[in-house]
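This document starts with one chain, in the form predicted on its own, laid out as structure tokens.
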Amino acid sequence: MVMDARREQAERLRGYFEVQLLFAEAMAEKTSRPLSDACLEVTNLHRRLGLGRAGGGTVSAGWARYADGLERRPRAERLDWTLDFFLETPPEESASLRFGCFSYEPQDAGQVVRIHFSNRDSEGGQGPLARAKAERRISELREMFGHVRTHHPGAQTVRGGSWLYNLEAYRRLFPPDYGASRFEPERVRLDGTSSWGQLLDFRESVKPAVRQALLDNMRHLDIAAPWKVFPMRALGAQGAVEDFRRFYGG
């Protein structure tokens, strides 16, 4: 049963993996670097393949095996190799402490709280940001910031970074000043979902219009700022923890 579910997920993600490989191929061609290096830098395959966050300058044994297979295969076989590898690996690592669709990461010795969002609510055939589910999301945030208050009393600042800050449906879940603070960062990492997440709907299927827009934009790919070809730019936001506590009544 577990393997059947994994196979179904792999088929849903086929188009998602395909676009990421095309993106990495374009970067590799422009930079004359190995494809696997480009995948590590500008896709979230390392996480999606259950290998966690890449970093530290040394690749894991799992990634080394995937990269070797990727480099040895002809272009037509790379997607199937990626899907086969996906089937062999455990699910993508998740936050150990989650509040519905939200989680947080303490940074800077606990003075900063970085918030993360993932789709974990497709109930009723609606996405997690549907207006009918807004109170559910706010309840999750209220619980999360209660946890922050208890376990990180020195936290002063809340930060986030995602394509989702383009959406009023997402911004309305937060204090108004936080949503209004959104800005375009100088650099955006592409090894997570802050940009790549916009390609998937709440059913984990690729959005055709977003896919096509990204492929069209790739003709203007700038290797110094590859994130700029995404239809919606990843935006940053920052606010005071106290504003969140007041907003959620904590």
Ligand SMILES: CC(C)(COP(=O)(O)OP(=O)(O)OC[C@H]1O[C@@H](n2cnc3c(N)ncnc32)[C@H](O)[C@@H]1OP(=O)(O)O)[C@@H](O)C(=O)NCCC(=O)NCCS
Second form
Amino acid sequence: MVMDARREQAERLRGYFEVQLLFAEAMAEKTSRPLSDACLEVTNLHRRLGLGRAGGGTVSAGWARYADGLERRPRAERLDWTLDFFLETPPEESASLRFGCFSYEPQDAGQVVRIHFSNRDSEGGQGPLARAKAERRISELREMFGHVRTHHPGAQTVRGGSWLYNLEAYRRLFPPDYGASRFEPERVRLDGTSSWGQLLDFRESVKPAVRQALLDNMRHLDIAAPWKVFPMRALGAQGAVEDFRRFYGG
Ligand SMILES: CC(C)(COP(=O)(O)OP(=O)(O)OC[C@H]1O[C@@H](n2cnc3c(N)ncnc32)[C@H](O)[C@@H]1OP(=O)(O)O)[C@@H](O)C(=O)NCCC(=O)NCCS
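Just the form predicted on its own so far, so send over the form predicted in complex with the ligand.
In what comes next, the whole complex appears, and the chain from above leads the way.
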């Protein structure tokens, strides 16, 4: 049963993995680096394959095995290898504290909270950001900021970084000043979801128009700033915790 669900998810994610491999191949070609190194830098495969956050200079045994298989296979077999590997690995660790679609991560000794969003609500054949679901999302945020107040009373600042800040449908869930603070960061990491997430719809299928725009833009891939070829730029946002409390009435 669990395996069937994983297999279904692997099939859903086929398109997502395919575009990420194409992107990594383009980076590897332009930089003359191994494909697996490019995958570590510009795809979220390390996390998606259940291996957690990459980094720290050492490569996990799991990644070494995946990378070895990837390098040895011809191009046409790389996607299947990735999906097979996905099937063997445990599901990604979900944030231990989740408030529906939201979670947070305390940073800077608890002075900063970083917001994360992932879809946990496709009910009724509607995505989580549909207007009809805005009140649900706001209740989740109200609960989350109640939790922040109890467990991180010293938190002053809220930060986020995502393509989602381009969308009014996302910004309307937050205090207006937080949405208005959005800015283009100097650098954008591509080993998470902050840019890659825009490829997906709420069913985890790839959005064809976004895929095409990305592939078209890849002709002008700049290896010093690869995030610039995404149709939407991941934006940063910052606000005062106090503003959030006032906004949600907590
Ligand atoms: C966020 C996510 C659910 C959006 O998928 P979706 O199928 O577009 O979902 P929804 O229908 O809920 O969202 C649609 C809303 O966003 C808007 N939207 C979504 N993609 C858009 C795009 N490319 N351009 C303009 N608007 C867009 C829609 O117009 C709609 O707003 P509206 O209701 O005011 O019309 C999906 O991309 C996802 O799960 N991504 C992975 C998670 C992620 O990116 N997390 C960020 C981590 S930093």
